[in-house]
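First, one chain by itself in structure tokens, the form predicted alone.
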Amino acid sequence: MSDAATGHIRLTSHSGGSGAPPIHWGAPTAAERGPVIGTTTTRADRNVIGTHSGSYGVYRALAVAAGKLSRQHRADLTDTTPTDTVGPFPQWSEPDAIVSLDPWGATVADVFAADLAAGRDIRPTIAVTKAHVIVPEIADAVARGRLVPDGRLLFPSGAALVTKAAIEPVWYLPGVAQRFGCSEADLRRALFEETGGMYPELVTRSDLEVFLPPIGGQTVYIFGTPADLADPRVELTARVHDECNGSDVFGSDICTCRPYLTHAIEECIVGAQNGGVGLVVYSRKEGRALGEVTKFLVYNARKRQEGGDTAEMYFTRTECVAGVQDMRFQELMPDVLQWLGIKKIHRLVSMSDMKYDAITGSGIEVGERVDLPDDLIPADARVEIDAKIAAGYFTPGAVPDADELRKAKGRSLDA
């Protein structure tokens, strides 16, 4: 019999173990802050709501249920330490600066070595490594002479050397509530009810202030020297990009997501080669955080509506299906920039007013804003870009008027 089928069920709505280490969010050192323990091997040590790995925790449950993974498995962290040092920076000890990730999450093996040696099962929530990224558009830019391989940052094959970090979400609930202008009690209740009651501690354990939500995280790609990100004297080219599987991976032309992503990568490489540093942050917020099913339903509604696919109805059709235009809510987005110690973005490769407002609102200075060149906008994506510019997205050019917005520019479903 597998260990998945033995033992009694442990409810989570009662008091936890008295030996669980406390978490003092925003403390100046890792030791004072305390470890984030979301593992299930020793439940008495748990000091958060939820478990590690975000949505992948469900796959862990499948592995346990299928008898493929022991409940008692502990990660061997030998040789897993970051390839590059990030921080600590002053923002790490400012309770309001970072509320959606654990700034100490990459250094668990070092800063909590004593706790690990004592048998506590503490897992990293951030991993930092190095890699080559190969993007066809970058290879094409090399072939066309727009990019010149230097053998250090960019190779003749079009491969670019990057430092990359994977980050799991770690939410400090009082801080998240403050960002969204609601009470912590209302936030906890909404999280509990909208996840179908998956986490009773949200409403029964007010002493637990940290939540590991079952959502996707984000990946950071750094072109150049990571330490330069925190130096405002070094020119930083950056894009914060929200996931779009259809475009980013499969090249769907109904939106500008992949063209903007690859354009940003090219700009980051050029910036790094010119003595600066480049940064792309990729966040898993598929379909404006509405999900891909909702996004495809909206596509159908846009293409079938009377009058065709127009910019005038772009946001309306989304709201008809989803009840809201956009659920990305960029309030938490700047946290990753604060984790990297960023004080100034010299060139922000984004037209989004929501991202710009969130970044500058967090105290980070933004210099030049880089829009998407017209020749990179797919014909079917003209609807999207016109609607966004009319709604307030940055553009150095003309803003479409009402007549222009009423023109059907998107293809029909069978075209």
Second form
Number of protein chains: 2
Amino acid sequence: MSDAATGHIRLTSHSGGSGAPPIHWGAPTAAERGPVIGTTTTRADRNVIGTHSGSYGVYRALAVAAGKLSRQHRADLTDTTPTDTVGPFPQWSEPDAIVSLDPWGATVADVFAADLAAGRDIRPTIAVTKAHVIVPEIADAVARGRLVPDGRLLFPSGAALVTKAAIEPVWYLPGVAQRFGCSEADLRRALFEETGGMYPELVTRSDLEVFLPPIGGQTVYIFGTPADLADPRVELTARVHDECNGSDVFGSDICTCRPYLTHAIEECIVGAQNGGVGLVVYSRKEGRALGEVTKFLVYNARKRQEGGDTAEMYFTRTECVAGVQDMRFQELMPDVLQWLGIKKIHRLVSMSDMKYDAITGSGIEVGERVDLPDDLIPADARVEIDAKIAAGYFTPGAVPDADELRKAKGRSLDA
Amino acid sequence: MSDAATGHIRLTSHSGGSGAPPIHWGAPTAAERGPVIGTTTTRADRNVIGTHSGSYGVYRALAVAAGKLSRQHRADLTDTTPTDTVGPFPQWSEPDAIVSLDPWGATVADVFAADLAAGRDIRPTIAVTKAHVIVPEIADAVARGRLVPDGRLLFPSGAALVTKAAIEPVWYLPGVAQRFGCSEADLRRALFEETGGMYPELVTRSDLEVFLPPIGGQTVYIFGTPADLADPRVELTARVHDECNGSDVFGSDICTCRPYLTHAIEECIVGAQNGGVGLVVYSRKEGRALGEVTKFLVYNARKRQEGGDTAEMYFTRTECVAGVQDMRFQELMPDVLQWLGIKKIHRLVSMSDMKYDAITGSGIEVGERVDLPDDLIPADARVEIDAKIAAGYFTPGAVPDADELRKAKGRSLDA
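Alt. form predicted together with a further copy of the same chain, vs. the form predicted alone above:
Now the complete complex, all chains and molecules, led by this one.
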């Protein structure tokens, strides 16, 4: 954004961008919608607030400051296009069906080829590839005979073949505001003020309706044929999972995150082997989107409070520290399902009422809900599960009563 | 930042903060250093650019916009203080030893108790707790007799007792600039311009020297007694690991990330059982800090290029897409080791020359370097390992020659 001739830094709040291509969110074709351009090289082309790569834009800045990356670098997109076709689907142009990702984000090299050839710096916000997923719990399920390798979806090693997609957030601010039931002006103002003043354009440039927020995105894992996701006749087993590094990677037993994730992967593989398709969506919302520092503070408060770690006080302790019980806001989560063309989830591997309500509220039908088998719940995580079931999470079993909720079931910090 | 009486939005670039407590980075005591205040409730107290919780500040803003969180909420820090004492250590006040985290960030409730009592909104940027880590590969090592439970550090279930700390980034901009060999002005300008204009204060408020960047932080896992980390007579086994969600969680076989992590955890447990102490630092730098979209684009380009997926072209393909081979910049990584008081790492479980150079360059002695056993390298990850060894990564074995690097060893996308 500096002027190369003078070296003058231009603050972006009140200038520029009048020659940039317009974005008509939700238009039926890519050409009518127009490209999302978050480039930092050609200021006049920018038609969004923020830049690409979510949080990692900060590292890009470090690379430039350190002299390791040319400011003018343009991505060479040769051979990078998706391994599998996703859409377009009718949902891509339904009003308000998708407001937090760019449905055309995976195919910019094709659908905006002319703009790219003309020198516009357009970057994919979605990438689709193939991989082998090797999860020890799946290998164990093979060893125990619960899963049977077929050499196609599941190999004798326990490796599962997947198509996977990484998705960066692209927020259409009027649509995001509508999801949260507030005015666009209030949303913009909160985003500006509550981040300590990030991107003044949020409040000064109402003509820029698209925001690339510096937050983590999502990863989609598909077991079976991706195109089947959009066919409601094909049984779909799905989990929408929110990141929990402490459990997903390190297997902490204070929660059920990893057991739920690996259970879902097993269900997805079985479903795909039986002629269906499986889906795991992994969203970067660590610690209920409060971050890990807050999460650990809450753990200490739970374990140290009078009466010990009880389901009764489970939500209260989070609220004391964070001001809310949960900051994940599933309101935007269904967008990725709409992007994949999903109309029906036959088996939803989740007990969360918030996720269920968000999915069905977005017009996607949900058949069966699959809870976590009791033998996969770590002893120390009983506090969490009891609290959630009492608060309305789905269970086919009994809901714990007030006496039950008051029993200290969590380990103390000294144990 | 709005004026409650008028509802007027104040842009932060050119106003406020004159009554905020000063920060004297690197001062010997917390009182002399002063608190880091990134509050969004009391504008006049702010003495930093940005706000708390890294990226998750954006979710906090959504919570306020949705009317779910009071703008005035203050964290109730009752019972949240660290389970284990870390420091203070001499490094905390050595010039330039720590520039990217706040060494006093875990103990604000104690060291800034008077400021908190006076109504200042000071938040922890570090939280320390205890946990049980349950990793299937460790349970397998127990089953195979490689690890023997002792009922104290390692339980028969395979669960390991750890002390863990979550750390949010707190950047002292003059120090960060020095690490990257650029002027503070150039760093500030790049951070502003290359993020598409995030935080104009970076270029307008040179008096604010501390930045809370909206990026992911780090998590520290300690096996054994945390205080032993600072004692160079106690054998320290350590790995500094950069996030790779596709492998760490989903076990993708295109890289060695999860095998290296679980191997390191096993080494840490053995080391602690033998009277030493173990450390794993997990840094949120997905896909070499390029993000997962770029990573998947590179995977496709590697697999599709003429000649197949070879070690020879491994770094080139990343550079074509991203403009750099790697954006992780280990320059800031040693800060967390300095925070823990570490003077010597006896066994560094890493082959990375960049990590080794950064650690030894920060004044920490490194004894043995522990590479990844060959039988833990997935077949498809041979491309990565060969490329890295040829580029200078540590190996006790042979370095592959040019012919070897040209052999296609990666699976094609169709396989």
